[in-house]
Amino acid sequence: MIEIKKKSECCGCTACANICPKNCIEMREDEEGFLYPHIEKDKCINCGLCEKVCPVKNAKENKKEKHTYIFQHKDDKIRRQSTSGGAFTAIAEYIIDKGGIVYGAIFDDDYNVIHKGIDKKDDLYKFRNSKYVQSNPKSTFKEVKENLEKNRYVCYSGTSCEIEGLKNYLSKDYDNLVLVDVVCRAVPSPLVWRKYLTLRKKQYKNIKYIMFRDKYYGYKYSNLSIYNKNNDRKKEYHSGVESDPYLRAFFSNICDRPSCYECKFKKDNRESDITIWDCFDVEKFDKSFDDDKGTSRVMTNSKKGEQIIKEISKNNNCEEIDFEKATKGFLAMYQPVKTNEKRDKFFDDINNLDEEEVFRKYFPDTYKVKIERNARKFLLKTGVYKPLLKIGKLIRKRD
């Protein structure tokens, strides 16, 4: 029987709940909005399967032969909608062309983040753009297994801990399964996201869609954007990492899952077939890729993954790069986030204060914030924002 003594020992992947032969494990949300297993002990037969599939208790470190690439989807509209270069859409299209189904994180009708399977190319837009909220996998692990047993091609995308949880659940390799993990900083609380969403719904009545990493001002300065159903630009919302309270909460590490602060999956030897992440510094690999529309870095971790990238590169913009150079300095690949000392108090206030009050308390729109916001926009308009970013990176490296 799985027992979570410390919350940092559970990543919320749902493998334990899916594997239970007696269905006596239920994932329940705690006071911080994260899912944890709750066991009906009178039904448990102590088979031990839940412990065997737990990725945190059984974290792997298998050395892999890796290749790394920079990648851009051929369709600029798809790149515009994507977080970086549209690599996952290209992989998903490859799977669907084989009659397969692709699983990844989407918004449901209420803007909760969940995992869902899609088998039509026209619906792949739902996967595009980052989801800075921990996704609820629901019953997708079971669905994946059912589709695999029917000899259908399946692609599953998620964080590295979710991918290891799914692999443990399946307990064997499948030729028709492709696993894609996204290098993540950490997973924020769904409760904090709901609070923020309540705040914005009061201000923006006819929300059409939301983007966490919108390229409204370009790839180098992405925004959290809210678009309205009437396409009225005066009623849209676009705010960057220095201004938007939800982005500020995320990047201050104040609202992440406890396991993220002790993450066991920050490594380059990953259990997926393909790993994807951003490439903001694409100019150091190939200046011809540097068009401010987004570029993905891609790492293949298996022969299967390598074969797929080789195949999709025929119709997209792709170039192999040096592995050491591709991963050097990218902290999210190797280092867990550090705990914000205000985290406990923040969650206490999230549960007891009005959403407007709590975000204003921790992330006020001060003069300093306003100056930085206006300075960024001015620099973007004058065309010097990008060169200054490069200078800033060089200074930080010297320090």
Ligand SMILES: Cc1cc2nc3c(=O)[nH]c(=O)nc-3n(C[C@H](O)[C@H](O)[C@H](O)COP(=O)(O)OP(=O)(O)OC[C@H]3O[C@@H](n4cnc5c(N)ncnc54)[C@H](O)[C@@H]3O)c2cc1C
Given for the second form:
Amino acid sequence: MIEIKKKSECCGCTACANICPKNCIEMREDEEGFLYPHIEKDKCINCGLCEKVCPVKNAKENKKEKHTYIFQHKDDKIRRQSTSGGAFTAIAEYIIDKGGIVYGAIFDDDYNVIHKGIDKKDDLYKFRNSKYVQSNPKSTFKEVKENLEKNRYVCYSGTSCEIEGLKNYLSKDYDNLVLVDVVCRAVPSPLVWRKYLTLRKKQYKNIKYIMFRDKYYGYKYSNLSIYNKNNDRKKEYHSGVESDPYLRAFFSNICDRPSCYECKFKKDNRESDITIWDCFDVEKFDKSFDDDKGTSRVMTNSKKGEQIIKEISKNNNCEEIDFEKATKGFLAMYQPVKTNEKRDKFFDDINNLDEEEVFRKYFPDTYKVKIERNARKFLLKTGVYKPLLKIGKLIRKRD
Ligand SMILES: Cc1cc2nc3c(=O)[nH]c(=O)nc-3n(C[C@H](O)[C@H](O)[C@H](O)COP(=O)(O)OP(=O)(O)OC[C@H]3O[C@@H](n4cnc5c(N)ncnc54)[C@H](O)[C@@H]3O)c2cc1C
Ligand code: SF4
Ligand code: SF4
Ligand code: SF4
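Since the one above is the form predicted on its own, can you give the form predicted together with the named molecule too?
Next comes the full complex, and the chain you just saw is listed first.
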């Protein structure tokens, strides 16, 4: 039976709960808001399956033949809604055209992030844009297996640990399965997200849609946006990475899942068929792609993945790039984030202070923040934002 000695030993993928033949594993939220398996020990028959499927306990390093690309969806509206270049939508469209079903992270009616299957192109917008919260896979692993066994084409997308968990759960290769992982720096706590939502719901009524990585100010200066059902622009919220308290919490590594600080899935050789991530420095590869509307970097890790990208590249903007150049020095791909020293205190406060107090305490709107916000907006207007951002990154040596 699986034993988790330290919280960092579980990435919350749900593979163990799904495989258990006695249904004696339940995923329960801890005090930080992350899901962990709880076992009803008297029902357990010690079959060992839960340990066998755990991706953290069974880390893999299989060598893959890889190709890398820069990619833009042909439809600018789709690109605008997507985090980077809309590569994921193009892959999903391909699967649906073949009568398949696509799984990924969406908001439910209360803005919790969950995994769900979609088989209509009109609903694909629900997947678009990264949700900076750990997604609850719910019963999707079992659904995937059922669909695969009915010979339906299935695409499953998620973080690399979710993909390895699903692959272990399925325990064999399926020709009709396509796995897509996003390169993720880390996943924040659903509890912290709910706290932030409570704060914003008090201030913004009639919420139509929330985007964590909106391109309201362009791709290079992404922001968190809250859109209004009446399309009343005065009641919208758009706040950049330097100002919005939730984005500041995410990018300061204060509320991530413990397993992310010791992530075992940050590597070249990935178990998915296709890996997707951002490309802020697209001008390095091809200046003609640099339109500030977003570009995805795509890596194929299998023949199946390679064949799909070749196929969808016919109708989209896609160019092969050098693997070394595409991945070199990209921290989110190789290096776990460092724990913020205030993390424990932050979670104490998340459980004890009210939402306004806790975000004001850790992420106050100081003069420094206000100056940075105004400077960014001024530089955007004057057109020197991009060159200065590049210099800043070189100095700070970050992605
Ligand atoms: C939590 C998180 C952190 C990330 N960190 C980085 C980073 O540091 N550097 C970088 O280059 N790229 C990062 N990415 C990837 C990047 O943001 C885009 O997902 C990627 O560029 C693909 O964009 P797209 O335009 O093709 O697709 P989009 O349509 O924007 O992406 C949608 C895809 O993301 C998946 N997804 C969205 N939210 C979640 C979630 N919470 N859990 C699992 N899957 C999710 C959907 O299932 C779908 O496959 C991160 C993504 C996530 C979810
Ligand atoms: S050992 Fe088998 S029965 Fe026991 S919890 Fe794990 S999967 Fe379930
Ligand atoms: S990582 Fe997945 S399989 Fe392993 S213990 Fe956690 S939920 Fe279970
Ligand atoms: S950083 Fe690692 S452990 Fe965390 S969600 Fe991403 S792949 Fe999983």
